[in-house]
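Below sits a lone chain in C-alpha cells, taken as the form predicted alone.
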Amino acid sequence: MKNFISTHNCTFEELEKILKLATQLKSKPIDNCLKNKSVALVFFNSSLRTRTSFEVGINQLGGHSSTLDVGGQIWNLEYKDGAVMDGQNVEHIKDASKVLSKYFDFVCVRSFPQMEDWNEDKKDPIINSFKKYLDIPLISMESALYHPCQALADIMTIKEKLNKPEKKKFVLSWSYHPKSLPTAVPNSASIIASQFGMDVTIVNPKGFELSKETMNIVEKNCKDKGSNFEVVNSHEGFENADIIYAKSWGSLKYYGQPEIEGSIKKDLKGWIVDKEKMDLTKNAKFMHCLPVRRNVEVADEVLDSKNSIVYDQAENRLHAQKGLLKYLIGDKK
C-alpha cells in the first residue's frame, strides 16, 4: 500500500496492522519512526481536528510537518489537465506535486467537493490529481468522496468500546443541517463498519440516499462478512442499535441545487438525534465526527450523555493517523 485514499482500497489485514500500531502508540506516544522525515499537510479547507492531530502526531513520531493553506501560504492550485490558466489559479497540481516530491517524504491533502456537479465531484479530481503526479506516498485527509483517517479513528473507537464489532448493529443516521454537506464521512463510516463485520443500517429520509457506488461497496462487504445491511427511511432503524453515528449529508438528487434542497429540508428538522430516539436503541454509544451543530443535528442531552463517545473519536484521530504513518514508513523501508 503506497497511498491511503480510502479504506476500501485496503485489505482487512492492512487495516488491522494499522490499528494495532495505533493502539501501541496510544499507550507509548513517543516514537522516532519519522526521524529526519518531513510531511507536507496541504489544506484546501478549514480544519481543527485534522490539522492539529496530524501536526502533533508527526512531531511525536520525530518528524517535521509543514502546513500549507492553498490560497494562503501557497498559490491557488489548478487540477484540470490542459487548463488554460488565465484565471485565479497560479500553479498546477502537476508542478506543485513534482516540487513537493523533492522536499518531502509524504504529502497529505484535504479538499472538499465543489458541491456543484456530482458527475465532476464523484471523480474526486483534486485527490486523484495529486495521486497522479506525486512521486511519494499520498494520504487523504478528506476528499470529495472519502474521509479515511476519520474512519480509522471511528473503528478504533468502536473496537475499544465494543471489543468485537462483528455482528454489532451500526446505524448511520442522517441528521438535519441548514447547509448541504459532502458525503465523505458517511461514505467512509459505513464502508469501514462493513469491513469489520458489523450489521450496517443506514437511516435517512427519502431523497437523501448515499451513492449507488457506496451502497454497492457496503452491501458487498456485508455479504462477504456474513453480516446484515439495510436502508431504513425512519428512525425505527435505531431499534436494537449498538452504535448510532449521526451525520448530515446533501441530496445527490438535488446536488448543486441548494435552494431546492433547502425547501425540502425545512420539513425535516425533526431529524435530530435526541433522547427519545436513543431510547429505541440497545443502550447505544453515540458517535459524530465533529464539528457538530448542537440542538440542530444532535440534542445536548445526547451529546453530553455518558454514552457519547465523540471526544474519544476525536482523540483517536491522533493515534490512528500515527499508526498509519508508522505503517507506511515501514512499507517504504
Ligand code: CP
Given for the second form:
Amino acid sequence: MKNFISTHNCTFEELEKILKLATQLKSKPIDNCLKNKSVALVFFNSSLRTRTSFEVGINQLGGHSSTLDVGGQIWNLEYKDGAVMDGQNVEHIKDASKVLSKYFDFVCVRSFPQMEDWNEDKKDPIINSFKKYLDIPLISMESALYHPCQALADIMTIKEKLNKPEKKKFVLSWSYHPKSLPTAVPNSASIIASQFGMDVTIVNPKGFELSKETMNIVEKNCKDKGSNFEVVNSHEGFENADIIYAKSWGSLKYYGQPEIEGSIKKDLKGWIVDKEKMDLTKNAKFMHCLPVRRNVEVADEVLDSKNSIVYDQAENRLHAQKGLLKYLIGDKK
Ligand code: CP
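Next up, the form predicted in complex with this ligand. The previous block was the form predicted alone.
To see the whole picture, the full complex is given below, headed by that same chain.
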C-alpha cells in the first residue's frame, strides 16, 4: 500500500494494523517515527478537524507539516492534462506534484467535487492527478468520492464502543440539509462498515441513492462477510440499529441542478434525526462526521445525548491518522 485514497483499496489486515497502531498511539501519543520527515497538507477546501488533527498528529510524531491553501499560500492549480492555462489557474498539478515530491515525504490532499457534472466528478480528477504525478505517497484528506481518514476514525470509534462490530446493525441515514453535499463521507462510512462485517442499512428518500459503484462495493463486502445489506426508503430502517450515522448528501439524479433538488427537498425537512427516531433503535450510538447543522440534520436532544459519540469520532481522527502515517512510513512495530 503506497497511497491511501479509499479503504476499499486496502486489505482487512492492513486496516487492522493501522487501527492497532492508532490505538497504541492513543494511549502513548508521542513517537518519533516522522523525525526529519515532512508532510505537505494541500487544501482546496475549508476544514477544521482534518487540518488541525493532521497538523497536531504530525507534530506529535516528530515530523514537520506545511499547510498549503490552494489559491491562498499556493497558486490556483489546474488538473486537466493538456489544458490551455489562460484562465485563473497558475500552476498545473503535474508541476506542483513533481516539485512537492522533491521536498516532502508525503503529500495529503483535500479536494471536494465541483458538484456540477457527475460524469466528471466521479472520475475523482484532482486526487487522481496528484496520484499520477507524485513520486511520493499520497494520502486523501477527502476527495470527490471518498473520505478514508474519516472512515478509519469511524471504525476505530465503533470498535471502541461496540467491541466487535461484526453483525451489529450500522445505519447510514440521509439527513436534510439546505445545500447539496458530496457523497464522500457516506460512501466511505458505508464501505468501512461493510469491510468490518457490519449489517449495513442505508436509509434515504427515493432519488437520493448513493452511486452504483459504492452500492456494489458495500453489497460485495457484505456478501463476502456473510452480513446483511439493504436500502430502506423510510425511518423504519432505524429499527434494531446499533449505530445511526447521519449525513446529508446531494442527489446524483439531479447533480449540478440545485434548484430542482431544492424543490424536492422542501418536503424532506422531516429527515432530521430526533429522539422519536432514535427510540426506534436498539439504544443506538449516534455518529456524524461534523460539521453538523444543529436542528436541521440532527436535533440537539440527540447530538447532546449520552448516546452521541461525535466528539469521540472527531478525537479519533487524530489517532487514526497517526496510525496511518506510522504504518505508511514503514514503522509497523
Ligand atoms: N469531518 C471532517 O472532515 O471535518 P472538517 O471538514 O472540519 O475537516
